[in-house]
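The chain below stands alone, shown as structure tokens; this is the form predicted alone.
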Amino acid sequence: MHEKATSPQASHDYIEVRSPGRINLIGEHTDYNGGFVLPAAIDKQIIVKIATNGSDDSCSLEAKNLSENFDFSLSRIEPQSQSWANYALGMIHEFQKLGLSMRGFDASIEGNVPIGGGMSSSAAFECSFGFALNAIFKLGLERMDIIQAAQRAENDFVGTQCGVMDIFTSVMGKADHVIMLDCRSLDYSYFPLQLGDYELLLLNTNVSHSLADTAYNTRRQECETGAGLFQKKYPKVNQLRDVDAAMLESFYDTLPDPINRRCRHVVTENLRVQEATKVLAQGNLQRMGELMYASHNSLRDDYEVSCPELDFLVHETVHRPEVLGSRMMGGGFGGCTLSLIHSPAREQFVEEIAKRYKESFSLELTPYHVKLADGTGFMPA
């Protein structure tokens, strides 16, 4: 169902590529620990339009949603104060490191993936931009090449030590399916998401966050510290992915706080992802909801990446029978909650919770009803 990273459109001097945002049903902060995740691409996307301009070196970018422009030279690629441009420049930088040749172009970027909403607008931007460059300059890259280049760009050029999940999902998504992804081996399987009378509802706190400016990188360092401590007792441990429940229990009290709690989140979250694939296959949505609540509690208490706004929205659902489960989604410190809700009750639920949210935080709540979509692809010619 996925076309290759190259396309018949590559013979033209104008290319238009779309790449979706993503949700993650469960499995948060496990990806950069080599663990398991259960994400899906959604029907919100970033679109990159690109055309060659006849120059050997001069390029321009237009961020239509921001009404901003950025001009640069291919011979001088370096991080910029216009942070959005760094996602594009990082991809160019990675392609240049691979010895790939490009020339002058003009590109525009626009879309409807909310910035700061935890739906990975940055990954969607990187992937659509990378695919556009690959196609228009016939670079010969495969999908996995672009996935890996995008992760390096975000880690090394942008400076966010993210895992591979967001980028992989944006590229490899499949309509009406979630992806069970092993973030170490990149082995993956598609699972149909059959919710019956239920649906996935995102509630955006509208609390802004930038992963590069939060404790995201600190959490990654804490996990690496924890893995190193485990490795001294269990030499086969390379990442927290390798720690099982019995090892955690026997070693937990030996670890310093908060390292012990960071490790506990990752180990238990991996187990929740693995159980989630089983209960979804069984159609056991009740248990899926319980796993979502357990995930949020772990992210709040052990990983400490939640915030009052997210906690409020999850707590508001606990005693509502129309909601089977809810949790914060994404890096944390803002963004969205993801809830599994009975479809006929959605409208009234949103109206009531938005009112209470505004009363508590003086903020508007933005709901998103999302459908699961295909990954990165070319727009119709």
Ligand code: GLA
The other form holds:
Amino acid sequence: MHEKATSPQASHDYIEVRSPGRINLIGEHTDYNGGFVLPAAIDKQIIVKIATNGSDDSCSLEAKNLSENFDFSLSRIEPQSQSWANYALGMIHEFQKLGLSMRGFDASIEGNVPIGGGMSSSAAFECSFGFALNAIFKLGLERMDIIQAAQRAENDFVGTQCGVMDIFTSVMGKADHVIMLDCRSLDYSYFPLQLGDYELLLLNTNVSHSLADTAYNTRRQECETGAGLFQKKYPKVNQLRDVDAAMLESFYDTLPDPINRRCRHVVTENLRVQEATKVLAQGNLQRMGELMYASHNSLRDDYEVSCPELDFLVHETVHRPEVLGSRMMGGGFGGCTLSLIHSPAREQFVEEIAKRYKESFSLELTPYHVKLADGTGFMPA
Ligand code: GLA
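Could you please show the structure of the form predicted in complex with ligand GLA, as a counterpart to the form predicted alone just displayed?
Below is the entire complex, every chain and molecule, led by the chain shown above.
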């Protein structure tokens, strides 16, 4: 689907674009290792409304949920301390580097993707904003161009070394479908998620530990170190994606700790994604649940990106027959768990686990029942 992101609203004096947050069924910390992920866009979104303002250079942004404004000039795009604005400025910066020209505009941003909930509100913002600029200034970019610009904006301008999963999913999501994405080639396929009387439940810990950003970058470096060590023995290895189970087993004891465990997580997680794709197609939810638990244990013990709140929520489900599987979702150190739960039991389960969570951590638990939605698009006129 390399459709041009042009506007059906050209006759209006403004353009309104929505871009969704995402979940990830399985495949965590594999994207920046060139591996596989199984995400889906959800029915929570960021909406950008944009209009030209007659000026050549002056622009304004209004973040409605935060009640904050930011004014700037197109001729002076620099990273700001007001961090939310950087997602928009980063996209403009990338478009300017491509030699694309824009004029003054006013844009407002609002949405319901929970900030810090691990559902990628930042990717949703970047993608809806990039898409809106592309439409209003007729920049002629395709979806893949916007994905690549958003990733460069996030890595180079915002300074987060994230992989491609969140941005790709926000732009390319499809209602009722999950995406099997090869994060190296960007080959992808959709398949329908049919869970019968089961459903996906998100539980937001409502914590976001400060360790998250530094640990994320450290993990990336550890993976690169690991890939480099494998490459000495197996010259064809460029990324951990190229390491298979047999190579891992034969080389594991020679790798220093924690590099060995980081590599084991990535290699086994890639295998889990591939198996998950098969078992979901077969409707084998029992096995899907087992893979989710295995993913969580690996993220907790080998990759060390979980936290007590996430571990508590996953552990609470282990002996509940109505839950087939559960795991932390996203980068870690907070955000949500994702569980596969028997729909009729959801309400009572949520009530009980929220009570126990509050007793243990003095924190509210926020449940979300999400539907799988389409990727970036125009709001109906
Ligand atoms: C964050 C990043 C993604 C991905 C996940 C972990 O959400 O933005 O690129 O690495 O963490 O799977």
